[in-house]
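Just one chain follows, in the form predicted on its own, and it is written as structure tokens.
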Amino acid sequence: MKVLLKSAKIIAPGNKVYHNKKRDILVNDGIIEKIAASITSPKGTSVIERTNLHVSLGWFDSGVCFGEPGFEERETIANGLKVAAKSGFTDILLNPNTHPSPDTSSAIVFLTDKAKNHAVNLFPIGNMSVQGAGENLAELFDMKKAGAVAFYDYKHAITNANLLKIALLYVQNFDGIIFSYPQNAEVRGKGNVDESEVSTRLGLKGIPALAEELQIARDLFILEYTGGKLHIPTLSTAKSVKLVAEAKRKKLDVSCSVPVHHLVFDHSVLEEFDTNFKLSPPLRGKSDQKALIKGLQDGTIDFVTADHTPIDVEQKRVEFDNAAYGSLGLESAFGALNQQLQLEACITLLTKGRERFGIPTPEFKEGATAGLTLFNPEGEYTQTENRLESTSKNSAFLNHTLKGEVYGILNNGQLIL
């Protein structure tokens, strides 16, 4: 398959040859064959021309959920990958939020087999413990050999400090990485939103910032003792950012991410009891939000994640206390991030992170394998259910104005528009 992108403005920060240049790009059988000011279309070529066409290296997300196996009513792998493609993502890490959860090599193989021949590359995360129960280590080495890129008891805090210690020591034998969800279960208690004036006024049980910060402080102490690689997903408080910054100054091998929702919304949106804003970690206050954005800008926070979590309507259209946690994120990630940051910073964040998980990073040059995202950074639209291609519709961004448009991706020799 031959594809010619016409008059595409290349956004490739760090690439002195092509960054901010408008070029034609010819891709032949998945390889970037030519990049030039003007290319005559060869016979049999699909020519792609779009309004204000921009192109960057393919976007990456360090943690999304679908549902299959076990929760196909939320999202299947096939449709989830289609959603990711149309949202501009060429590579995703899949959280172990399924039933049964992936704690064996055969479960990892099931996921990788399901994702074969798709335009989007899926990299599974395996459970750190058996069934994600936090008691005994799962088959980490076998899962790594089968294709798992990291290990995580999805959104369950590792309450057993010794288990985390053993895991961090063990994975050093094969360059593995452990995720630790930053929320102390005992301090959290039965809370479900940020502990603040808002939660008190609304009569909702609060989760103090201490729950997150205490867990992070403990995990970083253990990392300092053991060595190894630790990833802390979904930070939400200002002090959490400071704790990670201090650990990085000590040269600890730690990375972290922030959900895109937390860069756009704060806990004031809870006033309407909209369960699409019931998230884990909870939305915090304005000062936390500013600290998260600053942490991204100064490099303390490594990645932005869509934290894409499809939830079926039966678990969202209930009382707030009884609703499930989570929001869709893939389809709104670019439009939301593009509002908060300058375009170059936005694309830098969307394209970074693969190397942390041992995933090859695509290159922008002739002869390289094409892993590209096509988009228009200008214009605004309102997110509606009709625009969402996810099976579930639980988006915190519904009726919210977003900036920019994703046209699709060119990856694995496939053009998805």
The other form holds:
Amino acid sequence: MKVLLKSAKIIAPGNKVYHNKKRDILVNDGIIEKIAASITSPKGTSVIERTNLHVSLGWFDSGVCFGEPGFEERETIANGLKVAAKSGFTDILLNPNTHPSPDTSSAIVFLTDKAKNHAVNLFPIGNMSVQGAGENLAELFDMKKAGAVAFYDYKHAITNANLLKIALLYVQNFDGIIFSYPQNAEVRGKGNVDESEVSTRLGLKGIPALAEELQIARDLFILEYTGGKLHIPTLSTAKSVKLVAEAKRKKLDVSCSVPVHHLVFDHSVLEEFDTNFKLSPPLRGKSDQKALIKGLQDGTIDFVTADHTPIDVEQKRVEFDNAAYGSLGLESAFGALNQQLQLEACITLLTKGRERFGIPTPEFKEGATAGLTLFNPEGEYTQTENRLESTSKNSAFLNHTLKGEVYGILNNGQLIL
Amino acid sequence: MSELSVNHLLGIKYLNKQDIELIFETADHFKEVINRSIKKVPTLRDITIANIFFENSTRTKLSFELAEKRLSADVVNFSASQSSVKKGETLIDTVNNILSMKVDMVVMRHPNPGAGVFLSKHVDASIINAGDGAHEHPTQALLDSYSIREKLGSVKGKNIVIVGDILHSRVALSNIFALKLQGANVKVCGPKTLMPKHIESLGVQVETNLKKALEWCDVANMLRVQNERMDISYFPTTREYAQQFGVNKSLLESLNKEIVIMHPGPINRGVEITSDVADSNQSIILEQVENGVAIRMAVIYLLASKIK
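Could the form predicted together with its partner chain be shown next, to go alongside the form predicted on its own?
First the chain shown before, then all remaining chains and molecules of the complex.
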């Protein structure tokens, strides 16, 4: 298949040859064949011309949920990957948020098999402990051989400090990486929103920032003892950013992500008890939000994640306390991030991070495999249920105006628009 | 004729000062009615009200039912424990099933904060919140302020202390909103473990010493310790709680003034107040109960007049 992108402005920060240049790009059978000011389209070529067409290397997300197996009513792998493609993502890590929990190599193989031949590459994260129960290590090496790129008891605090210690030591033999959810379960108690003046006004049970900070401080202490690679998947408080910055100064091998929602919203949106804002970790205050954005800009926070969590309407159209946690994120990630940051910074964030998880990074040059995202950074739209192609519609961004429209991707020799 | 600024009574925080004044003026009228030999008026003969209680209640439910019946409304009652909801039916389905039988107004008590707000967005009926988790209990706060107004002439400028389990209390939250809106000075007093960390953001002061709080106040509203809402032990024993935060006769007599004692009920005698205090002349606990009916008649009447 031949595809010609016409007059595409290339956003490739760090690429001295092509960055900010408007070029025609010819892709032949998944390989970038030619990049030039003007290319005449050979016979049988699909020519792509779009308003204010921009192109960058394909985007990457370090933590996406679908539902299959077990929660297909939330999202299937096939439709989830289509959504990822249309949202500009060519590579995603899949959170172990399925039933049964992916804690064996066969479960990992099921996921990679299901994702075969798609335009988007799916990399599963396996459970760290058997059934994600936080008691005994799962077969991490076997899962890694089967394709798991990291290990995580999805959004469950590792309460047993010794288990984290053992996990961080054990994975060093095969260069594994452990995710630890930053929340102390006891301090969190029955809380479900940020403990703040808003939770006080609404009578909702609060989760103190302390719950997150205490867990991160503990995890970093353990990491200092064990060595190894630790990733904190969802940072939400100002003090958490400070703790990570300090650890990085000590040269600990720690990375972290911030959910895109936490860059856009603060806890004041909870006033209407809208369950689409019931997130884990919870939305925090304005000063936390500022600290997270600053942490991204100064490099303390490594990545942004869409923290894409499809939840079916039956789990969301209920009383706030009874609603499940999570919001869709993929379909709004670019529009939201592009509003918070300069385009160049935004694309840098969306394209970085693969190397941390041992995933090949695409390149922007003639002869390289084409892993590209097509978008219009000026395109404005209001997010609506009709626009969302996800099976579930639980988006915190519903009725929110976003700036930055994604056209699709060109990856694995497939064009998804 | 004046009317309320809202179509539902979901919480005090959604009302303005004029709404509260209107409710009180209307309650004055109904209080006169319920003290007549014929306690009933035909005002709401064409209105059907469902009392839906997902949590146990004795006095609130009875008070609402009496208020409804004295306005000649048709009344249906529905009680469900949480377990029957867990059988599968959602709150929206439960209420819509009841509404399909042509019900105009729903009085709901529910264990989850925001349940009334949630319901008001999804069903076509006027909603009165009769208590939603630790969020609000607006009619209780209205009757509390009404009782203070009745006893002391006004609420404005008065010093009110709310004592006890502030963390789990919808009564405390609604009272704080109502009292502040009317210009009272409010302190909260109780163990730090039962005090929301950000409570001062509501414009109240925290006092941890009960004696000092009582010396400062004109009215002490004593709350019940809500053991049923506690996931862990916030204080070692009720005996020790009573030693620090219980009001007894000798404590009251040690003050250099006579303060008013209130309690939303049900009372744990010997814990937050002793019997001799509850039954004393300083206590207006039974007046609160009487005023509850008048206040609820006023709220139902004012909201019903906005239907259609």
